[in-house]
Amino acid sequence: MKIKANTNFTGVDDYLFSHINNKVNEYLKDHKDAKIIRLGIGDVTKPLPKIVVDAMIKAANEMGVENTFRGYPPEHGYTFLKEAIRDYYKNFKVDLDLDTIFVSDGAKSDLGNILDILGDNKAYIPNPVYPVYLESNEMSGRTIEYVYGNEENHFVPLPSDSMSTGIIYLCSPNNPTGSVYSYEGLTKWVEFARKTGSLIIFDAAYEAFIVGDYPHSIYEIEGAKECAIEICSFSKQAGFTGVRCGYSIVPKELDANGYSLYKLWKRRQATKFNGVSYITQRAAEAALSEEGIKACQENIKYYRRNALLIKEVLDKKNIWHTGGDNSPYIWLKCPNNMKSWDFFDYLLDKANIVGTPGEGFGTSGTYFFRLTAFGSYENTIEACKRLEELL
């Protein structure tokens, strides 16, 4: 063929967690009986609450009812999900307007798909970093620099005078590492966001794992909506991994160079996307719901009680850790000064347990690792007893 390829494609190293699949998958061929336990990858284990699966079920029997089928769903997502949604912000003193909430398949979607409507923008992605945010700015030809996390800003890195105007990701609750951001801290990046033009892409997808005093939302912090767009998702919230629903904000203040962001990812939505199923927005509204909230929880909870094992741990052997308080997720030291990879090879075969390497996620965590508390409570105990054996 003579038409040309995107080859920004062939610069992109293959997804971390396949990599890592197909690691355990070459290490089970030799170790048939080996018992795995699976602290890797950020899946949810607990099922769908009662009140999450009723309204499916209901659903489900509307669709098989002539006077209540439905057809297409609306492209920006039912009306009754968007007012739940809204509502749910108000738990945090945030108003959104309907208009600006969009209902997804999911954040991964919405954080690769975003890019449609910004041009030729420079990126500043954290590092360590969730790898969607680096590869789908690869997979775009955008100019990539790094904000970097460390021991020391206890990685969560505020802005520097090096940064100029940007897309700027940031995750809070940090996937991976597990740390939060204050609100003195992301009022900075509001203020420097504001100060230079740029546009902050806020994660928000593990939001429902915070207690204490942290902001759960960008725009908890004055003039946010001038400069932030907002994307979450039911994945972790609710345990939709299976399920698929999400949304973004996309305030309609943004002004990018005369041209507003919310009609131009409003106009993309309506060409790209065809919606999300009405059995799975009855879903998510029945979790955002005063019940499901409750239930959703509850499920938390019991991730929270997994993490706090793994913490015991890992204090226990004075090995420095971030994370698991207000994060299903625990970024530690390898012990011995091990890379992030070695590490992996020699948890798998010395303790039979798999981690994610903190290197697959940006070179500031080359000498780091995560650990879930996703897996079964059961797992997790045997996991820490492993743990504790070997380090």
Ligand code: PLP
Contents of the next structure:
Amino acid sequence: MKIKANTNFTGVDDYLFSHINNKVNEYLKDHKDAKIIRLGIGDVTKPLPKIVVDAMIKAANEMGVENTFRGYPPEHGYTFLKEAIRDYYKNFKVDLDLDTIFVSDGAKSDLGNILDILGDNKAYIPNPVYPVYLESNEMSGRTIEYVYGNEENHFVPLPSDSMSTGIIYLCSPNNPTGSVYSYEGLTKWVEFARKTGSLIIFDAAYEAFIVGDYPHSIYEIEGAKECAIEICSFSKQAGFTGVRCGYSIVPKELDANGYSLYKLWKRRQATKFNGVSYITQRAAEAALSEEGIKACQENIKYYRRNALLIKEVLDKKNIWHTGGDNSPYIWLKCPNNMKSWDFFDYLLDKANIVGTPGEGFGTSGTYFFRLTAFGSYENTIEACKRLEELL
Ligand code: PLP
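For comparison with the form predicted on its own, would you give the structure of this protein in the form predicted together with the named molecule?
In what comes next, the whole complex appears, and the chain from above leads the way.
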């Protein structure tokens, strides 16, 4: 063919978890009886709460009846769900304009798609972080600069003097480090963004795991509606990784050199997105009801108990770590100055535990490792026993 391909894709690394799976499968070929415990991938394991399933069944039944059947959903989301999201944000003392909530099929899609409405700006990407920010910017050929997390800043980096105007990605609680921005830290970012005319893309996918006194939404910070888009998800909050629902908040105050980002996103979604199914949106609405939030929090408590078990072992072994309190992720320093892929092999071979090498999230993760609390309680106990013997 003579058409030109988007060659920006060619430099993007292979998907981290496919590489890990290949390594585990290779190992299993020679160790058929190995009882592998997977604390690697960030997927939920607890089933959906009953109230959510009931809402889906009810909605599915409505779809089979003539006068309650629905065709295309509104591309920006049904009002009933947007109202539920608006009410949920009242818990954080954040007032949202209903129009500025855009329901989607998940945070990953929005994180990739949002670049459609932004010109050729520099992207500031935390290192380490969820790889989608980096990869979607690479795919669109943007200039990338990193904002480095490390032991000293406890993996919550702040703006520095060398930074200028750009698109700033923030993820709090962070994947993979589990660290959370304080009100003070987030205020520094909002002030920086306003001073430099930058845009913050705030990923709040793990917001529901916060138990301490930390911001759940960037809009808790004064002035954030003038400089930030928030992207959130029902995946980790309500176990929707397989159901698929998320949302973005694009305030009307966002002015990019005279262009309203709200209008551009609204326009973009109208052309390139056809909405989320009625059944899914009813399920999401149920997850945000009083009973739904309680049930979802029960699942989150279950994961938190796992996280605390893992942290206990690391504390006992004097291994530096962060996360786990307000997040399903525990980020630890590999013992004996090991590199993360070496530690991956060591853990797989000696303890049959699969985790995620920190390097998969950026160079700052070269000597770090991520374990997740999404395993079963029984497996987590067994993994902790093995870790205690090995480390
Ligand atoms: N943002 C972060 C930080 C994540 O870790 C994930 C998934 O692991 C997502 C977004 C994706 O969310 P969704 O399932 O809604 O696409």
